[in-house]
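We begin with a single chain expressed as structure tokens, specifically the form predicted alone.
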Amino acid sequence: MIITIDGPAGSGKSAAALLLARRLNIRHLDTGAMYRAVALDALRQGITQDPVAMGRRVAEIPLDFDFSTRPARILLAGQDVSQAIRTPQITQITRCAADNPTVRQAMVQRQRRIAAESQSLVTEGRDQGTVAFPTADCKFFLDADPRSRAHRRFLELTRRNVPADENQILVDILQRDQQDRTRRVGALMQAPDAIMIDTTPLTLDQVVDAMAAHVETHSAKEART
């Protein structure tokens, strides 16, 4: 079973995807982490402003997930970079990877390979239900009020002792929304058959409960056919 969860930054999709995967006892794939890792590699190689070089480099990047842990660790050349990819600096340059058509194509191919190897997977990002897995068994699109999303991101950074300004986060989120929805490749959009969940008034458990109920209904229907 492939379950996709798409949505804008701060909508709660990462936390919800991880918790749903734990509840279903299947793998969780954070595709945003893949683009962040590519951006980190590009920064280290000094090619963040060279899309052609990034496109050539992506085929060589030793990028893997360690699914023995939850959340899975992301490994770059064997090094755990799960924390290194979450800095504000990497957040700012990730679009250099995410907007690169060659990088995007390579990452989607890797995502599909991981899904094939996993058999069952909860995968979250921006284009999972529209591009990577258009025939996924269950699709969800999470959204929330921008101020609510900014506050969540602020709390997340604060918990990790990363200096943050909530007002600036809101500005960044609004700018990122515009960029994500107008990308040439992998643009953020709700798949026509995706179930939309507004997470603004909901707790994390309530969001996961709603998704789990839909998955259970789908599984029951499949069992009857």
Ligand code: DC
Contents of the next structure:
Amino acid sequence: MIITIDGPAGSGKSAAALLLARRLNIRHLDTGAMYRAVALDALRQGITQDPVAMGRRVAEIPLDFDFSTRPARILLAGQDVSQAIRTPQITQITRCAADNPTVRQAMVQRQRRIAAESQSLVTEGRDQGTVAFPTADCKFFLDADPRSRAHRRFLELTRRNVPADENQILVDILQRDQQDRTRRVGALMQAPDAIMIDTTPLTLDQVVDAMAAHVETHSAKEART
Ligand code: DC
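Switching from the form predicted alone: structure of the form predicted together with this ligand?
Full assembly next; the chain just shown is listed first.
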């Protein structure tokens, strides 16, 4: 079974995807981490400003997931970079990877390969239900009011003792929305057959409950046919 979860930054999809995968005891794939790792690799290679070199490099990037833990660990040349890809600098430059059509094509191929190797998968990102897995069993699109997304991010950073300015976070979120929604290839959009969940008034558990209920209904329907 393939379950896709797409949505903008701060919609709560990463936490919800991970919890859903735990509840169903299946693999969780964070495709944003893949673009982040490609950006980190490009930074190390000094090619972030060179889309052609990035397109050439992508075929040979030693990028792997270790699914023996949940969340999975992301490995670059065998080194665990799960934390290194979460810095503000990498968040900023990941655009160089996500906007590159050659990189996107290679990432989608890898995502499909991972799905083929997995019995079941919860995969989250921006284009999972539209481009990577158009025939997925269950598709979700999570969204929330930008102010509420900024507030959540602010609370999350404050909890981790990272200094944060909520207004600046809101500005960054709106800018990322614009980038994600207007990308030439793999733009963020809701698949026509995706279930939309507005997470603004919901707790994380309520979001996961709603998704799990849909998955159960789908499985019951499949079992009857
Ligand atoms: O979800 P995230 O913030 O970790 O994603 C990092 C970046 O990668 C973000 O700018 C959107 C982009 N992305 C994408 O273009 N397609 C995906 N499937 C996942 C993420």
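Residue numbers count along the first chain shown, from 1. Between two forms, the rigid core is the largest collection of C-alphas that superpose within 1.5 Å. The model shown is predicted, which means the values in this text are computed figures rather than measured ones.
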**Message:** Superposing on the rigid core, is the Cα displacement of L155 between the two forms 2 Å or more?
**Reply:** yes
